[in-house]
Structures are given as structure tokens and as C-alpha cells.
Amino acid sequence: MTLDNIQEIAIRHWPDIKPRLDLSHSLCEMECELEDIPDVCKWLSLEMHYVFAGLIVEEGSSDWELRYVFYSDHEPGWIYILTHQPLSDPAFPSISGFLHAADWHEREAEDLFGLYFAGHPRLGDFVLHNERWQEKLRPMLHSFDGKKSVEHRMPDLEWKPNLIVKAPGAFGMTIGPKFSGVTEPVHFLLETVGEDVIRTIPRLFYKYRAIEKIAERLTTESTLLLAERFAATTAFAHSLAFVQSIENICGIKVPERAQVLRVLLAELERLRHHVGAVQEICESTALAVATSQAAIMEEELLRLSGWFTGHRYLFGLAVPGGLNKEFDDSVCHEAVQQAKAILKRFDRLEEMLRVSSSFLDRLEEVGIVNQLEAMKHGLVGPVARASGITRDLRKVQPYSGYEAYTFEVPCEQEGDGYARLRVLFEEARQSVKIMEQATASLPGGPVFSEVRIKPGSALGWVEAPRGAAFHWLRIGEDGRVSRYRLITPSFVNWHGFHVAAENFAFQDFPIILATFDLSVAENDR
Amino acid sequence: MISSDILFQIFFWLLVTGVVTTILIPERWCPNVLAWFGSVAALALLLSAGTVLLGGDTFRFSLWTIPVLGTLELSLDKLSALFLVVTALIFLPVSVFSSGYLKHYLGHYSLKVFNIWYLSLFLSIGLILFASDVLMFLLAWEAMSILSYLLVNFEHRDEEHTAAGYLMLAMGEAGTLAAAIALLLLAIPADSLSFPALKSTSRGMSEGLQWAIFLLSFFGFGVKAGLAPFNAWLPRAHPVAPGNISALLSSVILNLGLYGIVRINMDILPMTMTGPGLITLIIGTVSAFVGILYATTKNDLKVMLAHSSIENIGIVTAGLGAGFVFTATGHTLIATIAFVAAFYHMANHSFYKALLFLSAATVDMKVGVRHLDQLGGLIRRMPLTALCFLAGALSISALPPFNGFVSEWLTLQTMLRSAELSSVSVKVVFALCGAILALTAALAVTCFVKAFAMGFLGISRSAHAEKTTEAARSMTSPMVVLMVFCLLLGVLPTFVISALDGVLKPITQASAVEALTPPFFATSPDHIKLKPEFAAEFRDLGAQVGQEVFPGQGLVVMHRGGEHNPVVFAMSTSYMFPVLIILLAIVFVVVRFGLARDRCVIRNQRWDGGIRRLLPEMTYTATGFSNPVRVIFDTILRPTTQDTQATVEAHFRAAIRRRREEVHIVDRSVITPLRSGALKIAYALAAMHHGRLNAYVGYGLLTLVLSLVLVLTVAG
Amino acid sequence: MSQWVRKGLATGIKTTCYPGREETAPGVSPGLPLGGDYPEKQASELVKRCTVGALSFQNHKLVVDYRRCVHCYRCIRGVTLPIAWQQGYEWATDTNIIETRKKFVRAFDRSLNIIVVDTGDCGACLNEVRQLNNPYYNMHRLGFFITPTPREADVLLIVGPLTDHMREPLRKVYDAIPMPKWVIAVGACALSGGVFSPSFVCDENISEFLPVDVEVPGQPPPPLAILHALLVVAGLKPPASLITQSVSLKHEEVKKQ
């Protein structure tokens, strides 16, 4: 169903809707009355099967603007549901009761902006931990100075974790925030009666760096540094999403060579990330040789990146208008040849893993997320694709010329740890396939075209290695950033993590965590 | 020196006076009256039985003659003396403890009644053990059964308590009936009811009759001893009884069941067949395993201790069973060793279980809850109680130098001596039972690590546990006394063994002293009945150290195999104890004055992963700690679990409730089938009652014919 | 399972020759900009392009503040006269505190147990620390081990800017490490807050919160630079003086060596 059809139906249902159709960007904005929001969202998600990408809150000069972003899994098209509400009355209906993917978005908006979502049962104590921050501290408001430190509250002795398992002898086993060897800080409470874990509660945002706040009033150049560095294991994907949002605002056509090179780099990063993810999965099952093999490949890909681009994590490459660095054709060919060689060994590793029964025993039927739950939580990336959802922005909402490449989106049905592993392996293969196509058709020309920053707002999106990432950017009249919203795949997938981490034996916890391939840095922002 | 029969009379009249005094004095004096009369009577009993146990004269006197049934007789031999000494040593601290403990009943329940029952119970227990004829024995037994029921059901306003009490009474009565039949079967050939007469005519009894007597007496007394599968009452009765009564129930009354088994099957009718011995061994082992399995998985302190009592009585019974088998096969020496081990363990169990139950009662009274999940951190608030519980836990986990170690060591060693038996199938049974007993010992450690760690260490998991205080001295000092008993029984096993040997010598006609505790300190060479090279080896190992200082018997317990397995095992907790203390002292001195002198010691909080505050609900519970055991033994426990979820707004879960229910294996596999079987028969019989006259006449005719056939067969 | 044994053996030795000899494989280090004498015009253009303030022009010399350099490459790419670039990776610098702790050096010269605390890192530094365990760097051969508990740690290795929520955990970890202990701060974020500061959630660098003994610049510093820091702590390598000393001097020293 095309966007104009959807628009028609919407107007028929809700005559109050003020639509704005922009077919050149396959975008449909629908301005709704506040009370229609739940119904429209429900209709869009349940009947039209649009996927909820995220909630973007903006504090205007006189009113709140809430933007519910939806996209389709099947055809190009974006739908923004917009609503406005005067600043003095920040109350909105909650949609997370039926559209569960919106849960954390609403909690975040409540915590940082002070909005109220009527009907949401779990507001508060989310981004800003209640034991440490003053109640009513709303750092995302324009009136709040993000550069100054604030006074903290006294330790809250009343704070209790929200334990919901009611069984004799049940308790919350605490893990973290500093746990295990080299790990990112998360605090898990495993609700258990010993050995069998019934439910897992992750407590996140230990790494909250307030990227969205400190980006305000910055130049786009400085914000680019933030976009690149807030989650650096997938730095290029996020910097690409950011520069694409600028390019969308300014309406720039990026030189073709830059587009191809961007694809090449993005896929190189995806390959490296997936090898690293496989390494962590092997490590979680204590399969030492496989871990080492994957680690060798990861380091070789890091060295390849370092040799190819100058930086092991592809920093400082994407800029609005193209790339910061020119690459020789021969160097690109050489890089792809090396990547192919590594992939060959990676395939061999997969073959060996597939016949290691002790390894498979630990992965199979562990951390299952069925398709329904994955839909409900709006999971993205390899995790969603392992649960039977063929969701890939490169295919559906192509950017940077992805429509020109032939590749397949792997999809597995089981939704267990092994399915996620298989998806990672298959995607790595597809990435190299795309890289080969990119170098085969490498056009000539410049890699950079000048950009004049214009005021406006737009969404930039990429299929980052962990899944769909959305960067919403609004540039003010002064050419500086006035609102920067980051919707990251890990934020979405952390929300669904508890589905996988339910009713399992304690020793499977590291495996579930590793196969879910989550980044705390990407979530905490 | 007052002779033991006079002391017995003092004991008797003290208790009677106690009962009379109780009636006369006001309610609030009752606890103290109980403590004074109870403990002084216990002292008198201790002296009376103690002199007999350590070699004094036995006595015997007749009370009065009842027409038709014969004379009521009382006597004291060494077997009774052993049980009486243990009883007295338990009653002494428990009575003192009661003075403090009973105060919390003031104004709720009548303490006068309690006093009268308590003192009468003491008296009836004394009379059971003094009884020397069937009638006296059964009368005292009945009195004890009813009084213990009344005391268990003391907090009678609770429905659950009453139900548990009824079950106890009903099962006890069934047992008494079986035991009475067994005793009467013994009495038929003797034509008398006195025990010596029964004993004199028991030889040469037919095998069928022997089997009948064994089965009846083993069932009858096994119910009281709490052996599986007749122990359904025990885990229900213990937790509802007042704390001091639970201690008595476990430490004294269970022993009475064992006394019954021992009196009939060792003394009056010694074993001549291996079958009953093997049954005893297997039932003992199964009881031990089932007991400890449920003890590990239960987290109510008293329920847990009750299940652990089943385990320990099981170990004692296994030892007895091994002894029966060895007696029947003519290995009198090994049989004696097995009985020594069994009696030793029985005494040990009495002491540490009393200690543990008193600690549990203290916790229950001071904290108000006794579920381990709601305790925690008590060591900081009740240090002495915690120390006593720890000592009890170490003892029951069989860790040296405490007493449980010695007797479990002896029991397991005796199992290994089955190598000397000739029958392969018997050997296999011994091997299996030995392995299960070893598993039992390991689970016991798990169980009591859990009990101590979850109860006394860590963070308090309830408001009650946070605000508790140490108990009064009248309650802690008896526990300290029991703790000292536990330590002494552990550190000086050689003395205990020789005392037990005195009990067994008249019964088994063999002495285990030479085999178990060779007199290493003896100076004259002919005294040492050891092979010279062997003795020399032990001398080199230091067994003669302290010869000058301590000119008594050896302090080493030895277990030597026979010809088939000439392995020697030896242990000495007596040496181990000082060495342990010296080593700890050396470590302390080295660390304190050597290593730590020029280092700065930084005391810091426990490492908690960096969370802001470790809350009680984030720490391990007893249920969590024991859950692995629950998972491993799933097939035995067979729980049914049911999860229900409550949600708000369709996707947000407000609660996940998990109900886990399990039926005790004995209830499931014995009691329930029995009950449904009985009901089935009843329904089948009910089908006959349909009111047709012809059918009833037919029944009568059928019965007549059958009776005639039966009579004719028997007569023919 | 035998396939894994064969595979492991067939892979052979991958381990770097560092610290015995210099590692020369391409791509092991992103390198760092090199300060020194530059024409004033070029220098001022470079300083202007550096949005994080790592470059400054003092006394006719272009000075690079390595604590602030975040590898944005804006001083080398998209500019007509780029800055000189140095490869290398021996960047770990000790601070003055080290002198007072000299007497503890012997305690560390055999083996180090390292606890790694991520205080808000973007994932790159953490991933580079993780690489130290891979066969290429294999820090176990040098006696360095990652430990999960501070109780047995000698070295606290911090990556990332110090976020507000991680202050208390970091303090707890530091307090729980027995004396003597060393602190290594890894990466520009840990040293200066990087691009994330100042803000209300991470407004200071870690040395204001804890005494830092060894600093490793770079965003992220390559694994070899982190390895160098560990070798400095163990007394097996001399520290570099990137941060403390004048940059051009350092450059000459490197040449001499």
C-alpha cells in the first residue's frame, strides 16, 4: 500500500488529520489531535504493519512537538505522526500499552523532558537513576544548562528494585555494574529462586553521557564528532547516519564515488563487527580455539581498517557531502581482497562450529525470542532477523545507493542463540559480497562536494551492524544544532532483551547476553 | 556414696513433688519450679544411671503385683543406664533452658499444665527405661505417648498444631499396638511377662516367629524412632511443638524407639538371621538419605532440624542393622564395633540436636520468625546463640574435632568391614548403603552450611531479624553446656568407646576396646595385644607421646580390617584438637606479629560489583542456596510448579507468581496408597451391603465353610 | 573436538614481537599528530580546524595536547598544508606521582592483575583492551591478567570519560583494590573528557577524581600503546613523555633511540 493510499484511509478515519505528503522523500507527515494519537498509532502498527522507529520530542518556543516515526518493512516510506501541546501542559496519552516498542521512548521522554504519559505504569527512574539525581531534574529542557554540574540528592534509602517474582525464597541476584573481565557497565538483577532465573532486569544508563543535550548549540562539525564517538564499535554507521541527516536537510547529492566508498566502508565495519560478535559468542561458551580464531580475524580486520583508512575504527572519514579521504582504486581492491581472504577463514570457522556439538548444545534453544515477541518489541538488526523478521533498512529504505547492490537479507525462524549466530555469519558473507560489487563498479570523480549548512530538520538512517539507527537532526537559524535525537539499535534491543533472558539456567546468562550482541555505549548515549 | 536404687527413688519422688508443688504455687513461678525440679531430678537420674554405666551394681525391685498379669518390675542394667544417662544429660540443660523460654507463654497458655505434663513425661520416660517387664513397659510407653502428644499440642489453639498432634498420636498408637503384639509373642513361650524370663526362653524360637517379632517390633518402635516410611508424623509434630519440647522429642523420645528395637532384637532375642539385619540396614540408610534430602530442601529452621533427625536416626539404625548382620553371621567383634558406632551416634545426635533445637527455639522466640529466608545477620545481634548453633552445625556435619565426626567415621568404617562377610549379595547391599550414607554426610554439610550461613551471616532479610537481641543467660548457658558436651564427646572418644563397650559386652559377648582403642600408653609389653611391628610403627608415629603425662588409655581410635582387607585406619580427635589450636595460634602469631607488622591493613566494605547499596533482597536466600540440590533430586522430590502472571496494560507484567508444591516421598509412596487402598477395600465391602437377605445368609454359610476348612487344616 | 586442536596448531604463532622488537605491521596504530615548528600561517589554520582544542600555538611552536586529540584527522585531511604525522605507539606517560611509589615497583615486576573499569567509554578503547587478550598481543605471555574482582587486582585500568553514574562504582573499585595499586587512564576521554565534556554528567577528567599514575593518549590508543602502559607499570619499559614534555624534544629523542 502506497503512502497516498494510507493517507487517504487515515483522513477517512480521522478527518481532523492534517497530512503533508512528500513523495520525493517517500515521507508522509500527519498532524493529529492529541486524543487521536493512540488510535492512529494502533491502526498504523496493527493494521498497516508499520514499524515504530521512535519518538522524537522537541521543545518548541511555545509548544511541545512529539513526532512518532514509523516506517515500513516492505516498501519505501516514512510516516511521521505529529502532535503539538502547549509547553504548560506536558501530558500525553501513552501508546506503549499496545505498541510496546514505545515503552522506553516514553520513559526516556518522561525522565529527561518531564512529559507525562497517561496510562504508562512504569515512569521514572530510567535514564537518571533515582538514588542519585534530584526528582524533577529535566536536563533536556532548553532552560537547563548542560555544561554546569548539578547538585545531587542525598542517597535515597527508600529506593527498592522493582522485583515482581513472587515465589518463596525468590531474590534478585545482582550482577554489575562492574562484573566479569572486560565488560561495559550494566547492572542486572536476575530474579531467581537459585539456579533457575525467572526474570532479568537490566538497569542501564550507567554510561549516560547526555549526547543529545551536549549536542545542542554545537556546530555540525562538533556534533559529527559526537555522532562518531558515542558508540565507536559502529562509528562509521552512526557518522554516516548523521551526515545523511545533514545532507537530507541541505538537499545535497553526494558524489557517486563517495557513495560507493561509503558502502564499502560501512560493510567493512559490519564485517569487523560481526567477527567481533562471533568472537564474543565463542568466548561465552568457553570454546578457546574458536575464540582465538575469531579474535585473530577481528584484529586482522582492525589492522586492515587501520591500513586502509588510517584509523582502526574508521574515525574521521564521513563528512557532510562525501568523505574526508580519497582512496586509490588499487588500495580498495587490495582491501577487498584481504577482506575476502579473511572471510574464507571465517566461513571455515563456521563450518567447524556447526559440527561442534558441545558448542551447539549451549546455543541451541537458549534465549529464545519468538517472532511475536520480536514484533511486539520492534527488535531490529541480526536479533530480529534471527526471529523471523526480515527487516533491513538497506533493502527497504535504501540509502547511499544500496538499491544498486544485489545481496540477500538472511532470516532465521528459531529465534534462539544459534539462529542469531547463523545470521551473523550469513551477513558477514553478504557484506563481502557488497564490498566486491562496490569495488567492481567504483566510479571516478571527487569524493566530496561542498555543503552549505541550512536550517531545517531531517532524519538520517542507516542499517548499522546492530540494526536500524536513526539520527534526527534539527538545525536552527544560526546553523547550529538545536535538536539531535539518537535512536539506536541497542536501545531497542535492550528493551527486548528481557524476553530472551527469562526462565533459563544461570550458566546460560553470558551466552544469552553475547548472542544478543548489545552495546551499552550505543544504548546509554 | 548413695547407691543407684536410692538415687532412683530420689528421682521418682522429686518429680512427684514437683507435680504437687506446681499445683500449689502461682502461675508465674512455674518456669523456675520446672527448671529446679527437672534439673535436680535429672541430676539424680544421671548419678543413678551413671554409676551403673561405669561399672556399678545393677538393681532390680518389684513394685506391686497385678492379678492375672503378673508383677510390675523395675530394674537397671547397663543398656538402660546408657539411655538413661543420655536422657538425664538432655533433660538437665533443657529444664534450665525452659525457665527462660517458657516465660513467653505466660498469659497465653497455662504453664501449670505444662509443668505437670513435662515432669510426668520425664517420669514416664524414666519408667520406660527402668521397666523390666512387658506390662510396666507398655504402661509407661502409653503414658509417654499421650504426654508427648499433649506437650506437642501445647499451643492447642492453632488448627495446624492439633492436626499434627492427632497424626502423631494415631501413628504412635498403631506402633504401640504392633510393639505390644511383638512383646506378647515373645511372652507366649516364657509364660511370664518379665524381660529376663523372656530372654531365657527366646532361644530356639522358630524362624517364622522370629521374623514376626522382628517385623512387628521394628515397625512398632520404628514409628516412634521416626524411621522411613513410618515418619510422616515427625516433620509435622516437631515444628508445632514448643521449642524445648522439640529438643526433647528429637533427643530423647526418638531414642526410646531405638531402645525398643535394641531391647527386643539385641537383648531379648539376639539375631540369628541376616534378613532382618539387612532390612534394618536398608531402612536406616533410606531414612538417612530421605531425611537429609528433605532437610536440605526445607528452610523452616525447625522443619529442617526435624528432617535432619530422621537422617541421624537413620544413620544409627544403619549401624544397628550392620551390627545385626554381623551378629547373625557370627562376627561378634565387628558387631560390637557396629553397635558402638550406632550408640555413639545416638548419643551424639541427642546432644547436638538438643543444642540445635534450643538455638532454633531461641531464634524463634527472640526474632519471631524461624524461616531461614527471613533471617540473616543474626551473628551480630545474637553472638552466643550463633556460636552455639555453629558448634551444633559443625557437630552434625561430622567435622572434627566435634562429636559427629567420630561416630560417622566409625559407622562408615564398619560398612567397609563387610568385606569380611562371605555372601556377595550382602556385600553389595553394604556397599550401596555405605555409598548412600557417604552421600548423606555430604548433603548434611550442604544443609548446615545453608542453615548457619543463611540464618546467621549476611544481611538481615526481615525487619524482625534486624532488631533482635541476645537471649537471657538462663537460655544461653544450657546451650553452652550442650556445646561443651559435643566437644568433649568429640575430643575424648576413647573414653566413650570403653563406656559403650561395657554396655555391649554382656549382650554381644565381645569387647571392642582392644580393637578400637589399643592401649598405646600402657607400659608393660604384655598389655599390648598388637603385633610388635605394628605397635612399633604406631609408636614411631607418636602414639606414645604424652605417656608420662597421661597414663590412661590410648587416645587413638583405630579401625583394623581383618584378614581379607588388612587395611588400618586410625584417627585421633584428641590429638587433632590441640594440634588444631596450636596451628591456629601459630598462624595468628605469624600474621599478627610477623607479616602484618609493617603493613597497613585497610578495612573495606565487601565487594558488591559497584552497586550503590546492597539490599537484603539482593542476597542469597536459603531457598536459592539449596535449589541446586532440589534440581538434582527432582525425580525424588517430584515438585509441581505453576507460574501465573499478572499484567498491567497488556504488556507490562506486575507479578510473576510461582507456586511450588511437593508431597513428601513417604506421604506420596506409602501413606497415600495406604489410604486409598483402605478406602477402596471399604468401598468394595460396602458393595456387599445391599440389603438382600439371601445374600447375607450366603455370606454366613461361606464363612462357616471357610472356618471349618481352616480349623481342619490346622488340626490335621 | 580434535579438529580444534589441529586448527589451533595449524594457525601457528601470531604473537607480536613487541616488546622485544618493534612491531611494524600496517594498521596497528592510528598515529598521532606531531607538533613542533610550523609556519605561523599553517599553524593558525590547523589550530582553527581543531574543534577539540588539542592544538595550540605557543612560542612560535605548534603544541599538541595529546590528552585532547581525538583522531578526527581534521588537521591532516581536507586541509592544504597538513600537519606532520607520527606513527608509533609507545605513548604511555607516567605522572609525577610515580616517584613516590618507586618502592612498590618490585611488587609488580613479575605479574600484574588488571581490573578494567569502563566509566562511559564509547566501546573502542574497551575493544582495544579486549584485543590484548587475542593471540596477536597475548598479554598473558608477559604476565598480565585481567581479573574480574578488585580484591586481587594491582592495576586499575580506566577507559572512557567519567560519567556521573559511574563515579560511585569507580570509587568502590578503587577503594577495594589492596595497596599498592596503580591507576592507568586509557584514551583521550579518560584524560580530558574528550568530546563529552564539559557537561553536567561528565565534567572533569579522571585525574581530578583519582590519582592517575600512567596516562595513555589516543582515541582509542591501539593495543600496543595499552601494552606499553602495562610494561611501564611493570618497570619493563621506560615511559614516553608525550604529554609532560615539549613535543619536539620528544620527537628528537625518538629519533635518537
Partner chain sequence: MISSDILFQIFFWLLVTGVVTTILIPERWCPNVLAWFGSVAALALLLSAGTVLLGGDTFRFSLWTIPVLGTLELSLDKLSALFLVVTALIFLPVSVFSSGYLKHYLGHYSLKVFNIWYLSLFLSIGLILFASDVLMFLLAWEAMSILSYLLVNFEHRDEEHTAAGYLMLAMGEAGTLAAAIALLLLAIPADSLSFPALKSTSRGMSEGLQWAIFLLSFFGFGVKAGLAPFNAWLPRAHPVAPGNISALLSSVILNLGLYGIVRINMDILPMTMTGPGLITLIIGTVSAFVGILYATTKNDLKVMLAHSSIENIGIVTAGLGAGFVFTATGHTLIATIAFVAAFYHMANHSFYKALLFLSAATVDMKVGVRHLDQLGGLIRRMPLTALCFLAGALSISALPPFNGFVSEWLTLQTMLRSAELSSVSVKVVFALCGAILALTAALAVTCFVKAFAMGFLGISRSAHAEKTTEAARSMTSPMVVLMVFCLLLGVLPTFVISALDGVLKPITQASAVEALTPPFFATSPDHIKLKPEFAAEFRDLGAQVGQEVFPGQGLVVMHRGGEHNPVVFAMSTSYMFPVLIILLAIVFVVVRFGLARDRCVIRNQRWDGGIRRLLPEMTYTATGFSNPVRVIFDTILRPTTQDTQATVEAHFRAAIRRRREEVHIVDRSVITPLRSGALKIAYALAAMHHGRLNAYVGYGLLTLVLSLVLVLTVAG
Given for the second form:
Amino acid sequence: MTLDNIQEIAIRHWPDIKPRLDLSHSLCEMECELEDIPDVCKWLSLEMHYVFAGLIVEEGSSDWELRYVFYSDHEPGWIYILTHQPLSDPAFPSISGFLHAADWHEREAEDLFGLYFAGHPRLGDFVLHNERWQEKLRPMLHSFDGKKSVEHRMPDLEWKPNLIVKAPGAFGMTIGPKFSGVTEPVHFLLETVGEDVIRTIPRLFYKYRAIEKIAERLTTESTLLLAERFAATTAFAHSLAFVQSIENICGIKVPERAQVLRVLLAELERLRHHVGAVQEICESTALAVATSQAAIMEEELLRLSGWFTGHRYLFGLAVPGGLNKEFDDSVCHEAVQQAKAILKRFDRLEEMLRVSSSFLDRLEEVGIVNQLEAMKHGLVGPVARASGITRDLRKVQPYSGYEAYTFEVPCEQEGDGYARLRVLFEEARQSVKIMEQATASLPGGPVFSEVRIKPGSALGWVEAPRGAAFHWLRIGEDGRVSRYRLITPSFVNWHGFHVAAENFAFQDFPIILATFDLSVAENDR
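Please give the corresponding structure for the form predicted alone, as opposed to the form predicted in complex with its partner chain shown earlier.
This part shows the chain on its own.
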């Protein structure tokens, strides 16, 4: 159904809606009365089958502006549901009761902005932990000075975790937040009455960095540095989403050669990332040889990235208007040939893992997330595709010319750890297939178009290695950032991780965690 058809239906149901249709950007914005927000969002998600991408909160001069972002998973199209409320009345209806994917979005907005979502069952103690920070700190408000330290902390010294399991003999086992090695801080509370985990509570944001707050009043160039550095292993994907938001605001047409090279770099990052994810899965199952083989391949891909671009994690490449660097055609072809050679060894590793019964016993029918739960929690990326959801922004909302490439979106139905592993291997193969197509048709011409920064707002999006990522940007009249909003795949998938971890044995927990390939850095932004 086209956007104008959806707009017509919405107006018939809610005559007070104020729609704005922008077919050039496949966008329809509908401004609704506050009391209509739940019904409109329910209709859009349950009847029109639009996917909830996230909630964007903006504090204006006199009112709150909330934008609920939805997109189609079968044809290009975006719908923003917009509502306003005076700053003196920060109360909004919750939509998490029927759209559970909005649960963490509302909790985050309550913790950081001080909004209240009527009907939400569990607000507070989310980003800002109660035993460390006082309630009502609200660090995202304009009135909060992020450059000054909080002098008088008033944490809740009596805070205790909210245990749910009340059966005789029930207890909670804590894991973290400190870990050895490079694992970043996250705390897990596993509730049980025996050997199986009944309830899993992940507690994140120990390293909350307030990137959205820091970005306020910065130039777009400075904010780009934040965008590509907050999650280094997926740096290019996030920098690409950010610069696309600028290009959408300024109406910039990126040169064709730059678009093709962006695809090449994005798929090189995806390949390297997936090899690293497989290495983590092998390590979680104590397969030392397989772990070493995958680690060697990941290192080779990092070296390839460094040789090809000048940076192992592809920093400093994506800029508004194109790329910051030109690449010789012959060098591009050589990079793809090296990637293909590594992929052959990666395929061989998969063949060996497929016949390792001790390995398969740890993954098959373990950490299951069925399709219904995956949809309920709005899971994205390889995790969702392992549970029967064939959603990929490169296909459903193509960008950077992805519509010109032929590739398959792998999908498995079992929703267990082995299904997630198979998706990673197949996506790696598809990435190399895309890279081959990109270098086979490299057009000539420049890799950069001059950009004149203009005021306005827009969304940039990519299918990052872990899934759908969204960067919302508003540029003020002075050319500086007035609002920057990050919605990352790890933020979404952490929300649904507990589904996979519950009702399985304690010894399965680290393996399930590895197959989810979750990033703390990408979440604690």
C-alpha cells in the first residue's frame, strides 16, 4: 500500500491528523493529537504492518516534540507519527503495552528527559542506576550543563534488585559488571531455583557516555568523529548513517563512484565483523583450534582494511558528500581478491564446525527465540534473521545504491544458536558477492561533492553488521547540531536477549550471549 493510500485511511479514521507527504523521500509525517497516539501507532504496526524503528524526543523552546518512526518492510516508505506537549506537562501515553519494542525507548526517555509514559509498568532505574545516581537528574535537558560535574550525588543507598522468582529455594546469581580481558561492563542477574535460568536481567549503561548530549552545539564535522568512534567495530556503518542524515537535510546527490565505494567498504566491514563474531562463538564453546583459526582470519581482514584504506577499522572515510579518499580501481580489485581468499578458508571452517558433534550439541536447540518473540521485541540483524524475519534495510529501504546489487538475505527458522551461526556464515558469503559486483562496475568520476550545511532535520539509516541502525540529526540556523539521536542494533537486541537466555542451563549462558553478538559500547552510547 502506498504512502498516499495510508495517509487517506489515517485521515478517515482520525480527521484531526495533519499529514505532510514527501514522496521524493518516501516519507509521510502525521501530526496527531496526544490522545490519538496509541491508536494510530497500533493501527500502523498491527494493521499496516509497519516496523517500529524508534522514538525521537526533542525539547523545543516551549514544547516537547515526540516522533515515532516507522518504516515499511516490503517497499520503500517511512512514516513519522508526531505529537507535541507543553514543556510544563511531560506526560505521554505509553505504547509499550501493545508494541513491546517501544519499551526501552520509553524507559530511556523517562530517565534522560524526565518524561512520563502513562501505563508503562516499569519506569526509572534504567540508564542512570539508582544506587549511583539520584532520580530526576535528567541529563538530556537543555538546562543540564554536561560540562560540569554533578557535585551533590544523592543515590539510593538502599537500592536492591527487583527479584521476581519467589518460589522456595529461589536465588539470584550475579555475573559482572567487571570482567577480565576486553569484555566491557555489563551486569547480569540470573534468577533460578536450580540449574536452569528462569529469569535473566541484563543491566547496562555502566559506561554511559552521553554522546547525544555532547553533540549538542557541535559542528557536523566534530559530531562525525563521535558517530564513527562510539562503536569502533562498526565504525564505517555508523559514520555512513550519520553522513546520510546530513545529505538528506542538504539535498546532496552523492557521486555514483562514491556510492559504489561506500558499498564496498560497508561489506568489507561486515565480512570482518562476522568473522570476529564466529570467533567469539567458537571461544565460548572452548574450541581452541577453531577460535585461533577465526581469530587469524579476523586479523588478516583487519590488516587488509588497514592496507586498503589506511585504518584497520575504516575511520575517517565517510564524509558528507561522499568519501574522504579516492581508491585506485586496481587496488579495489586486489582487496576483493584477498577477501575472497580469506572467505574460502572461512567456508572451510564452517564445514569443519558442521561435523563437530561436541560443538553442535552446545548450539542446537539452545538459546531459542521464536519468530513471534523476535517480532514482539523488534529484533534486528542476524539475530532476527535466524528467527525467520527476512528484514534487511539494504533491501527494504535501500541506500547508497544497494538496489542495484544482487544478493540474498539469509534466513533460518529455528531461532537457536546454530541458526544464528549459519546466518553469520551466509551473510559473509553474500558480502563478498556484493564486493565483487561493486568492483566489477566501478564508475569513473569524483568521490566527493561539496556540501553546504543547511538547517533542517532528517534520518540516516544503514543495515549495520549487527542490524538496523538509525541516526537522527537536527541542524540549527547557526549550522550546528541541535539534536542528535542514535538508535543502534545492540540497543534493540539487548532488549530481547533475556528471551534466549531464560529456561536454559547456566552453562549455556555464555554461549547464548556469544551467538547474540551484542555490543556494550554500541548500547551505552
